[in-house]
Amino acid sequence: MATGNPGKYRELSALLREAGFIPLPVSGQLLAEAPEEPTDDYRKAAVMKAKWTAARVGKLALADDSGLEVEALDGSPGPQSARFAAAAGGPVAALVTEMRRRGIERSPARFRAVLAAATPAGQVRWAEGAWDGEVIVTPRGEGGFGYDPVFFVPTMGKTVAELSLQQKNLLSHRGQAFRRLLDQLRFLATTLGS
């Protein structure tokens, strides 16, 4: 799995195990050697990470690129979500600060994710998922990671940080993308004899 994000690893590992795969983390040292990924396109970034990792580890690699798109912020931070969070002291603090600076208490928003799977030979498949909700400026909940405490899911009456991992994986952008990619992931695994 081509991620150094423990939250993504936890979520994707649960999905992979449920589907009969054995997830393996990529070493921090290998991730540190990865080329800088594109910051303007989820698909390009996910495909690049998956192909680069698969070529180096000699196994089927799964990568994710995702972001939060806030309507009141003209779709930002979007593909820049990780950098936006890192530059401003964490995702929740960065987002709440920006929304309050603009006088916004809540806004429609969408989580978007692209998952890409690649073989060492360069075969690639990818799928996208999106999860609509609202961003609020008062964080709630202790679970999840990233923007989860401020992403409110109206159908559940909770933020993502108040959901269980199973609930999140059932509803989330990442879970949707995984289910859309699953048949192709199995196909790629069979081409490797995995």
Given for the second form:
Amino acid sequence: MATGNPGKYRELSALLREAGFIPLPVSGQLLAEAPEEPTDDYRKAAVMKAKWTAARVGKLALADDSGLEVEALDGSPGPQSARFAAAAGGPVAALVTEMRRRGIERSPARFRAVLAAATPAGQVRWAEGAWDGEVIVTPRGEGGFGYDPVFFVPTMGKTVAELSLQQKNLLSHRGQAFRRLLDQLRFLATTLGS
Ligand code: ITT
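Alright, leaving the form predicted alone aside, put up the form predicted together with ligand ITT.
After this comes the whole thing, all chains and molecules, with the earlier chain placed first.
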């Protein structure tokens, strides 16, 4: 699994295990050697991470590039969500500070994810998912990761951080992308004979 984000790893591991795969983490050293990822396009970044990792580890690799698009912030931070969070004391603090600075209490928002799978020979497949909700300035809940405490899901009456991992995987941008990719992931696995 071509990610250094423990939250993504937890969610994708559960999905992979349910589908009969055995997820393996990449080493910290490999992550440190990974080339800088593009921050303008989810698909480009996910494909790059998957291809690079598969070539280095000699196994089928799964990568995720994702982000939060806030309508009142003209769609940002988007593919730069990790950078936006790192620059300002974490995702929740960064977003709440920016919203308060602009006098915004809540806004429609969308999580997006692209998952890419690659083989060591360079075959690639990808799929995307999107999850609509609202961002709020009062964080709630202890679960999940990243922006989850400030992403409110109207159909559940809860923030993502108040959902279980199973509930989140059923609804999330990542869960949707995974289910769309699954047949292709299985196909790529057969080409490796694993
Ligand atoms: P890898 O590239 O190593 O996978 P990353 O955290 O750098 O990890 P991204 O560049 O894709 O990954 O950044 C995505 C950011 O968007 C992530 O760090 C979170 O802040 C946010 N994000 C994505 N999906 C999320 C989710 O399900 N819940 C909360 N925040 C999420």
